[in-house]
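One chain comes next, on its own, written as structure tokens: the form predicted alone.
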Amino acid sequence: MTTLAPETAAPLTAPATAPLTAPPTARLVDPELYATGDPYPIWRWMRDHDPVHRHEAAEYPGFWSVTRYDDVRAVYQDARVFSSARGILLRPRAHGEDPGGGRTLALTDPPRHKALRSLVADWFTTRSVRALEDAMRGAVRDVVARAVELGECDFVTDVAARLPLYVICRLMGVPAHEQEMLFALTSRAFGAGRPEDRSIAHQEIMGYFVELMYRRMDEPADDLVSALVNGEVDGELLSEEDVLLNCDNLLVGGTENVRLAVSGGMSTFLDRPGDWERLRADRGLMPAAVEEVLRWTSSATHILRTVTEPVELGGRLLAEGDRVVLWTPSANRDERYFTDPDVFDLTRRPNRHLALGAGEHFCLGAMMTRTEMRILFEELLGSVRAIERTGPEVPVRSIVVNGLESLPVRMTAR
């Protein structure tokens, strides 16, 4: 049996007082609760009271929800005993095991996963990332003109969206006559439509994409799709399954954070206006702004793991096959880590948040997330006078993405 042993950090405040009732924890798996309730109660009292917390199958699997801060990123650190390959995220029992298990980026353990992220890590390095920044830049200023220009907008949509999705559909080779088209598609496919309707949106990314993996096939390029399309794994082409699995991905992966995290940072900002002119008056403030509102909308509701032997962890014996959970908005309060973690701060540090994950599945964007965060935020300082609410902001209806759906706003040229 393996012991695991996380790093310890002593404790920088006191624990918040918390009821001695249990919570309703069942209601974690309910996506009616983030969308309209309060999920932080709730992992509060398991932090100071059950922090691995048994959850008997239902409509999902049993599993054990991990809520510290040390606790969850132990298990990120350890891909050996704590796998992906069985899948990242809760799915219904009904729905069976993850077709992308041992397939993707996100769904495979060392050493394939290595080998597989070297494939694509090229296009993520922080030189890469910079020789990108003055096209970002411009893109984002098409951006805010046009949101301008329309006078009221949909902040997600119109705004945090697009920046992501230009720059991974640069980076997968998508021609710049095709983009907006497939920024239609992924607004209906990750938007708040009906269920059948976001199917078909999505049925149409993926034709999509085996129609650009069969000609960067013939026609090889400088773009993430060719490189899948051409290279080699364990001595073997990837299966064009396979090929098609890593790229809605990488799609998913290359917008969801900085869309999540860009629309919920600037909600966070018009509820604090005083942070957002302090940030406009002094830009070195940046980085640390970047970091906390990564830390504070962690848009990854929840990530799991699988089991691969018996280990013990928060005073838990858990066995082989017994599913995870790290709930990463839990682990970013967490009073034995963070100074007032439900204090949003412009210059806290340190800021050692799991937002982007950690260890071998460290987010492999990392860098571009930050960087297309911090651009985003510049340019609106920059040339947006004025942004308020025009109405109600509405949050995602999910247990794996934590955000905003829609936030409806009126930008003013400066």
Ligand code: HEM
Second form
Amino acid sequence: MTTLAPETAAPLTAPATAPLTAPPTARLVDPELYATGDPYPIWRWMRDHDPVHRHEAAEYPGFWSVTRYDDVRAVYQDARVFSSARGILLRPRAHGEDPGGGRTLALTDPPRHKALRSLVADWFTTRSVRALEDAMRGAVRDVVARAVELGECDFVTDVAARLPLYVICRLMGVPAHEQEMLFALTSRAFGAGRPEDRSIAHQEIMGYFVELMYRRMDEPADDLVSALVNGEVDGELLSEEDVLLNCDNLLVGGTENVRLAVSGGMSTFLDRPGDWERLRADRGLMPAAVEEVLRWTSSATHILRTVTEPVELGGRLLAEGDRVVLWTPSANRDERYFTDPDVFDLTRRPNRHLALGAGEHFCLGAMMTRTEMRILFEELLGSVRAIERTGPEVPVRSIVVNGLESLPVRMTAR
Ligand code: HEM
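Next up, the form predicted in complex with the ligand, please; the one we just looked at was the form predicted alone.
Now the full complex is given, and it begins with the chain already shown.
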């Protein structure tokens, strides 16, 4: 395995001390910061000096940045005061309100949220995930064998993206012979292409789900799309548009973050071959390793809430209607909560990171995510002797998710 950085316990980011003068906090909404810069020193300064920081309206409406672990957790835990119904991501002012507001699972407040969540929750229980394990392992073996056969490949699209898409397609009832087509579409929709091409691919995905939805109306099956089509909330069926928005939510939620966490984790292991070999020698470390990869990658960069009544947070008074932005990677590197937060520690325990959120909207796919990551890393350790970088990795340019767009590697079979 190639070592691109010396294998030390030194921080990969974040300087040892935060500067006293305010860094350019407005850059947090500049996607370029995440592609070519380093947001960690800015977050660190904010945690130390202005943990609930006001950003005045510009391209985005005005909002508060929340950067400390305890404050982020407090917001997550109070779904009544901190609402999701007006969107959970920053949207440029020009884009208006989120069309999914009050309609998709992630963008619904209690009590409706509970009813909507219970329509789909059965597919994500420990039991359901366990029942899928053998199929997941089979799928991963095929993916890894194919990547090894290719010799050189892009770890992000050829490996990391495959398993989560396979799983969510299976849950949603996408027939096996249509999965490859959907995979190609999602690669275009979430890949590095031109925005117009990405948007066309997204439209085509929605078109596909319209068709699948009608098929399931005629012939219900044991899958998520049928559950959404036939399920009732407050005694009423969901509208067709609500079904589609929720399908989109599940597809994006189920694929994008796992891809980013797995490829970010792989990149970290490539920089720390000692950790990878340690994991190979002691598989008992796997659960802790998966949690540390989740904390370290914190791929959901921010989550937004809207204040429903005046409330105090971190010594600031927030008014009704204020937007609050939770910076997940910052909370997960808060030195007030984690020991040596800038060290990637394979054995970290406890590790109560917030990468999967918390409270009412805690990630529905959490169990699925942990299982997918474990199986993928296990299969790579078991059947691949060496993974080497063959070119520079390319980071995603976004303020919503962070991680890698591509990670060129060569994989050699054992
Ligand atoms: C590394 C992988 C993942 C990360 C980092 C992640 C992150 C998150 C976060 C931070 C939230 C909370 C959003 C909020 O509070 O507003 C969330 C919610 C959600 N996630 Fe995940 N997620 C991952 C994987 C998955 C997978 C595999 C699925 C589905 C198969 C999934 C489906 C969902 C859904 C449906 C919600 C909304 C839950 C609700 O509002 O009740 N996620 N996720």
